[in-house]
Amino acid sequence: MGSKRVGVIIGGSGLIGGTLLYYFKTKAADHVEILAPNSKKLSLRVPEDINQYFSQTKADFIINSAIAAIDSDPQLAFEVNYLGAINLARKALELNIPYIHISSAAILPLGENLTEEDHLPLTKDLSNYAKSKLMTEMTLKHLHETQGLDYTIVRLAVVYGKHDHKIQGFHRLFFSIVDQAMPFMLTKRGVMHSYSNAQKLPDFIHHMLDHREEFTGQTYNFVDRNPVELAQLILTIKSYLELSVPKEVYVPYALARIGKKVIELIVKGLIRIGIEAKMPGELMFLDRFYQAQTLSPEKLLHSSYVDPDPQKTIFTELPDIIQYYVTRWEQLNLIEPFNKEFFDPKKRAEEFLHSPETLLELIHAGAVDPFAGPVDPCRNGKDLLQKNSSYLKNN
């Protein structure tokens, strides 16, 4: 058996890195060690982590996961999304190895199945974010072009997944709905977005790492085969919850824009009297919640990549991803306490809360075992799916 090939994963405390991490130390142990410094031991905006880093530790490829906030000041993006990334690549090019890079559909118009060759013109009038990364993607080709550079791009959509601990993306949309902050549709009928599967993610780089003849210098849609109607989405986490809201009113997209001002003026009201406050990022975004974007997948079908699971999707992913959700986020404290029939089947948090003695004379007894996995969430998805199922078909 030949030695491990030995990887780096920067950005590994985020949700595609934490999720890339976690698959290369359980899934691929055998045939890789995965490394995964953090931002003290390197960071991306300081050049001299990045020599010193690699020149102690022997690399065979390098997968890039990090990013700066996408409400990052210009200073911030530039330097971790552009300055760094591209550092990274010229690393990878010295040591001869692959470079696997992450990016966005942020770099995209507007419009529906558009392909790895579609992008916006690099102007000014981009966010920070999307600028930096199409910076990135640009860059990434010279250097292919010019001087050899083995990479491919993973150009991912609305990303969807557990263990991200930041609130951002689709979980942003997914915390105001649990909250019940989203009192109508903040988007029309009919607007679709694609989807991407972070817990897929792994196993598609694995096979690039495998097979780099084929993937070096080339862009991929990561996105799902079909894409998901938002309206469709929202109203189906509302009904798996059985909240009342958000209504089925669709607030037209010029009295969003205005909404969104009186945020902004609002948060800067806050901010001149001492408050910290700021805008979810994704507000910047506010158009995508009205026009369709949506990712051709023709590329990845076409190429050796199998899908193992294709017929996971955002919706039979929903009930696992709610159970996890909102548990954590109740736990923090961050919402309000929900149904615990559903989130708490056996009563073991009410218990611990309420009554620990009685709990523990209970495990000492052995009527019950603290050590049983949670309830199956996927059982409960199933049970969810055939309770909606009458709203799914109609819909």
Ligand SMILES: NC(=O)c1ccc[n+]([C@@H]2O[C@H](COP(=O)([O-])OP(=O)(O)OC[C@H]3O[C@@H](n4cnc5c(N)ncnc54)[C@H](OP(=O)(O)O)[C@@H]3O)[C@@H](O)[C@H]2O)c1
The other form holds:
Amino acid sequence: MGSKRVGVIIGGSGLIGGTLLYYFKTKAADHVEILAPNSKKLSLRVPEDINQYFSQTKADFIINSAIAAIDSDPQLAFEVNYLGAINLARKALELNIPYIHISSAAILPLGENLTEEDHLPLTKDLSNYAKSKLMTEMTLKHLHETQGLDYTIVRLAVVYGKHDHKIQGFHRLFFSIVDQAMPFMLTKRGVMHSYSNAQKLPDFIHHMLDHREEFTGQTYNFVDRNPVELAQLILTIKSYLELSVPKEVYVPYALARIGKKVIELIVKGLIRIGIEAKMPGELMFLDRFYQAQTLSPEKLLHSSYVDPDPQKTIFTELPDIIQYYVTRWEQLNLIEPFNKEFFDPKKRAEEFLHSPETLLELIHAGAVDPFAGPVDPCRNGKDLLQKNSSYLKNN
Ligand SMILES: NC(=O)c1ccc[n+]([C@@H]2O[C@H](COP(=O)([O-])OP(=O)(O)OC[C@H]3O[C@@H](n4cnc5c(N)ncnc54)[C@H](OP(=O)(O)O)[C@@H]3O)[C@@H](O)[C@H]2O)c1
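Starting from the form predicted alone above, please write out the structure of the form predicted in complex with the ligand.
What follows is the whole complex; the chain from before opens it.
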């Protein structure tokens, strides 16, 4: 076996970085040794951290999946998302190694079939997040053209996957459905979006690292082939969970905006009198609930990368995702206990809570085997899928 390449992931505790880390540690360990310094060891806000880390580490590639919180102030967004990303890229240039950068559809206008050439104009009115991500894309291109930086940008749309511990983006919307905090449909019929499967991304990045000639200096929309209607997705989640809300009443955009303004005023008022309050995360993206944004997958489809699971979509993954998050949010006491017979079929947690003696007797007698491992989420997922397949077929 030849010597392994050493890769450094920044943002390894996040949704995307964690998924990448898990992949490289479990599926590519024979070829790649992956390192993921946490933000205390290497903060992108501290250029000296970057210098020091790479003076002590021999790296063969860098992947940057770090971002400041999406609603960060201008300084934090600029320092982490822009300066930090560019300092990493400059380090990659100095070391003559590839730099893989994760970007976002936030830099794109609304619209359909957007290509890698599209982006919003850089103006002061962009959100701190979008502005910092767009500036980074532009400077990476500049560094490629002027100094030969070997980089690739992967643009993600609405990301779905497990382990989003900060509950952002799609998972924030999903949380508000599970939590029954959305009484009516905050969208209109026919609004389509592109989705990115977090679990598929590492394989693509691995492929790009093995084919630098093709992928260097390029940007790719990494999205599932077909866009998804938001209303259908919300109603499918509702159906899986057998909820009574959101009611299938579509709140007009103008009304939803007024509601958002009212909530903003309440939050401001609460803050003024010393009560800690924050806008519900999902409302940040209200505009996008009412307008389509789909990214063209053409460039990706015409590349040498072959999606190993083209039939996987957010709909096929939903049962598994629901199983994972509902269990997690229940355990964290973020939501009321839910459909217990389904999500905890063996009822061990109930027994642990209410009749530990009986449980212990059963275990000792070998009548139950709680050590065999966690409930197989795929199995539950398949049950859910079967149970609800008629809904999907009819819609
Ligand atoms: N999630 C989505 O829906 C979505 C959609 C489109 C694009 N993207 C893109 O995907 C990438 C990853 O997003 P994500 O959802 O995985 O984010 P995430 O879960 O919020 O993770 C962010 C990561 O960045 C790290 N980080 C924050 N400040 C840092 C600093 N100063 N120095 C070093 N690391 C720092 C965090 O570490 P700590 O926890 O230690 O602070 C964490 O590991 C981003 O480029 C984002 O723009 C995400």
